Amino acid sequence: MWIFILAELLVFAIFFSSYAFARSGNVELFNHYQQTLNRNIGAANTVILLTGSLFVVLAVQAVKVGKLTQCRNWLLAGVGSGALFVILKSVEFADKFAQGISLSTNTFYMFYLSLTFFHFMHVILGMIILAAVAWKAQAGDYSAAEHTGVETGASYWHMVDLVWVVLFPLVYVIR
């Protein structure tokens, strides 16, 4: 899993570097269109994902003391935070698409849509992973002595959050 996570982080790093390079060549365009993004939704999504990470940390703590039901519940709360993120991001995407914005609108929107959609898909994968781990916790497949699967799922979820913590300021805030 660590190799997969590191590979994913490398892909996002390349994306972020490409964004920064393109932005440096056309600062005015990027600054102008960045103002069209909904920072409130972006900030809300940041809080939602970080809260989801807290839930996942609590799930890991619960399994380490053998509280599998609490572990499952915290993992499902993490899935719920992911669902809130997906809903808000979908509202944001729908607004842009309704305005006729697409990957070919301009360089800023090409990066915005590519980066945020790529991350969006990682959130969905993270939700699937957390749900599968919650299912296994409910089935009693983990214990205080053997909970590697919970920690592995948590590691993936934290990677998804880390990427958003970089993506949000880079695309929505930094001018």
The other form holds:
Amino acid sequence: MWIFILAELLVFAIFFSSYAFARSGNVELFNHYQQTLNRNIGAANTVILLTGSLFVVLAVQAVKVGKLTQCRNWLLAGVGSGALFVILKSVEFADKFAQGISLSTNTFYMFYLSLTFFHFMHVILGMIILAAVAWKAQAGDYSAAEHTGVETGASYWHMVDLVWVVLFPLVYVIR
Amino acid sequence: MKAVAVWLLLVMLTLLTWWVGQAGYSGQWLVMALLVSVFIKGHFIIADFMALRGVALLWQALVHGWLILVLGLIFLAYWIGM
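Having gone through the form predicted alone, I am curious about the other one (the form predicted in complex with the partner chain); can you provide its structure?
Below is the entire complex, every chain and molecule, led by the chain shown above.
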């Protein structure tokens, strides 16, 4: 899983630096259209993902002392935070689409839509992974001695969080 | 309860970033300050949430190295744009 996580991080690194270097040639355009983004939703989604990460940390702590039901509940709370992120991001996307904004509108929106949609898909995958781990915790497949699956699923979720922590300031704030 | 303290720090830094955005501040020093804030957030996510603190140095170096590389490239690109 860690090789997969590093590969994902590499792809996001290419995306982030492409955005930053594309901006260096179109500073005014990027600064102007960045102002049209909904920073309130962006910041709220950051707090939601960070809170989801805290829930997942608590799930790992619970399984380490053999509390499987508690572990499952924290993981489901993590899935819930992911669902909240997906809902808010969908509202943001819907608003942009309603204004007729698409990938071909301009370079800024091309990066904004593709970067955030790519991350959005990772949140959904993270939710699926957490739900699967919660299911296995429910089935009693983990113990205080053997819980690698929980830690691995947690690491993927934290990677999704880590990427967003770079993405939010980069795309929504830094100018 | 260290995780809760880390979470609180991350949320506070996020709110600070949001406030900078709302105020519309810009400039080289601000870009640097925001990138340092991202580094702090990233470091705590890697060390405490991903639980890489105390794990094999190679993994820590790889993920921290990713963060430093990304932030360095972003700063370089912004510096060129200035």
